[in-house]
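A single chain comes next, written as structure tokens; it is the form predicted alone.
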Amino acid sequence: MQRKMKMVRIYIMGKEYRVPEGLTIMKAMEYAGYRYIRGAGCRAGFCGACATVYRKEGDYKLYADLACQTTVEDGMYLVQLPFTPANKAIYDLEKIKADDKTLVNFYPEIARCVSCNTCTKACPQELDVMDYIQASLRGDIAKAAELSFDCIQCGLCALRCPAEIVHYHVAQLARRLYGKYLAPKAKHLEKRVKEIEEGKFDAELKKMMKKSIEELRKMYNARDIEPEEEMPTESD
């Protein structure tokens, strides 16, 4: 005997659907006649690209998240978000210095910063964004690209912040400089460059080239894979 499916209320915009229990906002937009001409990109949490706004039924909060990752609730009011705050400061990263006021001169609404903990509380990554303001605000460029490794772009904590800073902007700037000033060299990457211009892997790639999407998978996974190593602080 066929199980019958589950159906749970949803609201797109103001108006009212069923969709099947389980589904995740993405897809249960998807499944109420809703294209993703925009705001839809990998689908599996790592992009950024469908952040989403809702609320739930009799709960006055205000919900953000990937819309690739949230699963539907009955009673669930969702929107689309067209874009979220971008305001990114120019600059040209082999002129400017990792010193510690170089993040509060690019991005001075750091200052701002109450420590309401908003941002966090609205990361899907579960990232410690509050924190790394406050180190952008110090000047510890090091623990802020630490601390904001794992960020998707996804712009929810801008969003979602009361003092109007835009997080993910200021992180990227740290994680520039981070790499660039501050981050040890990697070992042997100039050897690896040097043997790569010099063709040592021509023949090796083109061997690569003629394999199947199916021989290419078995070959990652088989691969070898160095221990993580955690990133060096300015100290080290």
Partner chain sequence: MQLANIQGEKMEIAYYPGCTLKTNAKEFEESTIEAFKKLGIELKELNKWYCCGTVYSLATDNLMYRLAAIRNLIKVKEEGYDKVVTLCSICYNTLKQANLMAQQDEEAMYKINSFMDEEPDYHGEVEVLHPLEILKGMEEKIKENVVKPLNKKYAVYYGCLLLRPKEVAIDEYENPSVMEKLVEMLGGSVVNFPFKNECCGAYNVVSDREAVVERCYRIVGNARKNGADAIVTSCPLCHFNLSEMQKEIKKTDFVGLPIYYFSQLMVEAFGGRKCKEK
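Everything numeric in this text was worked out from a predicted model, so none of it was measured. Under this definition, the rigid core comprises the largest set of C-alpha atoms superposing within 1.5 Å between the forms. Residue numbers count along the first chain shown, from 1. First, how it differs from the form predicted together with the partner chain.
With the core held fixed, the Cα of residue 217 is displaced between the two forms by 2 Å or more. A displacement of 2 angstroms or greater separates the C-alpha positions of residue 201 between the two forms, with the rigid core held in common.
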Contents of the next structure:
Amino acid sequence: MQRKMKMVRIYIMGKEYRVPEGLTIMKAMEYAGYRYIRGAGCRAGFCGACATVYRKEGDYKLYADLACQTTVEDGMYLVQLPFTPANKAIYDLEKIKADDKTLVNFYPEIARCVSCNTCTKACPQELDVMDYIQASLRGDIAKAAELSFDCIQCGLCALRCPAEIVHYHVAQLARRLYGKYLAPKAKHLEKRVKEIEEGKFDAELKKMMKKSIEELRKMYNARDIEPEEEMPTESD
Amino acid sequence: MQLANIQGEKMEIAYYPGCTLKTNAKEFEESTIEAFKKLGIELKELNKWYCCGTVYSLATDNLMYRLAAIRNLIKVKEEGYDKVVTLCSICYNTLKQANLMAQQDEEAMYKINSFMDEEPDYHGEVEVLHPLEILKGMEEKIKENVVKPLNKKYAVYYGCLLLRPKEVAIDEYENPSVMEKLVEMLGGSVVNFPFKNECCGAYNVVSDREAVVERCYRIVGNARKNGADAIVTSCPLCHFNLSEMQKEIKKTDFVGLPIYYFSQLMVEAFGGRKCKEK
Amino acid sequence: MYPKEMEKSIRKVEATREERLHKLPERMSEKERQEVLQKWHPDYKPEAKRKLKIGVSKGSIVPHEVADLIEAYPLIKPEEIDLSQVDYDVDVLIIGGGGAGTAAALFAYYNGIKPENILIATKLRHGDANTMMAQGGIQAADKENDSPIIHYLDVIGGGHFANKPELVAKLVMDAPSIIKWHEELGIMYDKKEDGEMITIHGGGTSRKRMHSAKDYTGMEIMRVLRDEARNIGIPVLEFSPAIELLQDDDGKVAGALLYNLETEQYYVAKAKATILATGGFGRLHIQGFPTTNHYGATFDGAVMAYRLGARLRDMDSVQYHPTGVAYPEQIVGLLVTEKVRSLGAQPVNADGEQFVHPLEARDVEAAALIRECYGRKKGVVTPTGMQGIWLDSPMIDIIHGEGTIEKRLGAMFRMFNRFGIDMREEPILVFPTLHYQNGGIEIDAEARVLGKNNVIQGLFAAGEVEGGVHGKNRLMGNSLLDTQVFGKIAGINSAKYAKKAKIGKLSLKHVNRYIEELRKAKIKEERKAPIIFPDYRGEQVLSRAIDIL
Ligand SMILES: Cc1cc2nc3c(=O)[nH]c(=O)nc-3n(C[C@H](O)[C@H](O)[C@H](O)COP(=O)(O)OP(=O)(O)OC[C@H]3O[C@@H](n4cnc5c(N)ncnc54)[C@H](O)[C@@H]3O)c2cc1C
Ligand code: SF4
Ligand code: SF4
Ligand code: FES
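Previous: the form predicted alone; requested now: the form predicted together with the partner chain:
Then the entire complex follows, led off by the chain already shown.
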């Protein structure tokens, strides 16, 4: 159980600290004495609050990653980027169309993309960022939506892009257009909403609500469970 | 231009569409693919391709603006082709010029290759072609396929991007004739047309719409005066300017003309869909 | 990339895989469930809890960590606060910018409140919230073989029959219309080609009604709601948590005192109606458990409301998610979504044996995992001495075809892959982790907060901060739903209420009263609440930290 703690040197905004190896950047900064206000959100790789850039000793590359999902390395020079200045287009989704010009009309700067691929290299989610910008440019909303789906809106791509594009806002619009206009509608959903509005379940629900715990327990234990088609079991 | 190796029965060439073909010029794409299929050439769209970067790339020495073109050429190579066809004159011009640079400017390519360290190096191994260049070597095949000869008169309009600068020109840059020959092979006749490689006004349509409308008036008017039933072009931007700007001409003496892509004429002559009369 | 010792155990898991593909352990009987819960579930340890000494719910039993915050002094001295200068004056103030808060804001707007008369005050950025992290899905009975009635029974049974029926009724009846609303907003639910929603089971469901958007369901919902709020122009104050609620002179709730974390000044936010949507309490690390929750999940909302007389309920029960990460160390405690099990990965012990059905209700599943490690000593030991159980993730691609993990569990795949573990090839190690605040502030079916024996005027609550919907145990997919359904209800009713309400003079008298009560109960002035953030600074640093600025 007892481990000897091996320490590594990291430089937080240029200042050297010694921290145990194997910590994430986020935990290492806390170990070093920082208490987060900005720069930490979900702490699990979902919110994009902890965008961080760093260099390693003897390596010209500027790396970009999430502080909560990256292990510290000896000789890491790092700084967190707690905020990305970015303009979001304002739209009323009800009133716009999903055609091949919509994205470029709201974000004309995507035409400035020089295909340098810097955004893709910066993306901690390893998305094909350049590809989704290119798809947006040629009006392929479905492709842009699909390729950008896992975007956590951390802003690292936007901070690195020489064409000053705000990728994740473009992608957000693409996905909403896709979800609203291009994806097929769920008919069973519409039907059920209507049934509920018409009061189809009201009487039965009232009865359920009046049942004693004992009655409910009986029903619960006897309820039939929809089988898993992939995994037939004898047990349920 | 020698195309000895495109004489075989069936072959595949990488096809780079470019953004315009996917938005404003879908009929150009469809007709070209169809016509080439008849000729035994499969235009295979690249799995991955990027905007060629045009608007900026032509105007500056900044290497950043060459990245897009080079990256596309690398994709062609990576996907196993040695030739790429592009229909849009702008893309053609950009890719071709970038490719020339790749073949000639070692220093620039050293920088670009080391910048794109995630991609294989590139030194101009791919050949960039416009469909008209390919057609030049296929006279026999074209004639063989004509089943419904065109019997109208056409003014042939090149615009500028397929011809300038002369290093990338698809034909004799001051007096091209490839499209005329094509039209004749398809059974049409060609009228005299002094405006054939005049600029259509290109991107000025954004900043000075009036001027482009005026230019369109002169170009279309002249074609009609010379007896043309239609104008044939090879460039989506020219097509857009000529057909859209016609609608804005207010002079009462003006009667418009339909604008076709050369590939639409091919499809028609090969027995496919007829060109729409305007 | 596992250490050698762990690799050895993986070989055993592989050896039994083929056989396990075709059989599952029986689900437990009622009696077996009770047994394993009593003996092994952390919630059933009386020594981890105590009775509240003060307030409306005095005498009810809660975890020590919760009691510590209830029995703590306010951060402010009421007499030092100048309430005469109002910084924000709005119709509806929403405290907490997660899923519940944002849904509430949108529905307040849909019901006639102008955007500029709405204010969302939140602790971190808009959307830095548990909602953003929800992976698995959201329940709604919208298929032919399902109905709100069946959903109702699942919720009540899963909650050990302790739920408030009228809240459950709202939850299940409103679910389909919520999903429909989402569809109209452009949320990209997983669908088949004809538009049919792809739905699967979750622990404790009797029908496949879990709707998902890959394994980023909460993120997809959250970012779309946020985008919509931004389009509408609803103002959001970030890094400005509420630290105390405000009342007016006749006891109606009248807004909140906000604190700008960066400039350290307070703001007086006056409001005709106030909605609490501050989420849960994972960052209290009940019984020392690691947690899946976001950084700001510190129970603030409940602390503030309790001082004002709000009732707490079901706070004795805490949800431990059966599958938190147990290895690697960097991400210990983070969630491995239940969907991993829904899609066919089975829990197996160090010898590669099955020991529990993969989809028992959460508490039962968690207790069974703990028993396997500490009772039967069949856990896998990591280099840091932590115990865990294998989740046999490679089964997923075997069952559903290659590529399923990457496509439907992209977030999970990515998380492990970042630390050199390929869950397509090798199983992943899990152990229960602190996940969800089952109970909370009591509300009625109109989302109004309840006091000792009355409705607290002007205060609404939605989402994880409130209790009663889920009884003693929440099922996966019902809390995202809870945030949307009760966020909607709170939004609508706060708008209605705000149109009529007249606010008198602002006051913090209830805080004074609470301080008196604390003193009377002889509670020492050593703890303050709300805590806003946990403190994770290194011990070495804390031991030498001084406050001079
Ligand atoms: C990892 C994880 C996975 C989950 N998976 C699922 C799932 O698959 N399905 C499901 O149904 N549920 C799931 N849940 C549960 C569900 O996500 C949450 O219960 C629900 O999203 C809570 O929403 P909320 O709006 O009430 O709170 P939150 O989304 O947490 O929002 C509360 C907001 O209030 C802020 N806040 C806190 N204190 C203050 C204050 N004093 N002043 C101002 N603001 C404050 C917080 O910072 C936060 O932004 C999951 C939870 C987690 C953590
Ligand atoms: S960084 Fe900007 S310019 Fe470069 S590829 Fe990405 S979007 Fe295009
Ligand atoms: S696409 Fe941009 S904003 Fe989205 S995750 Fe990648 S780097 Fe972050
Ligand atoms: S803190 Fe949310 S992604 Fe790192």
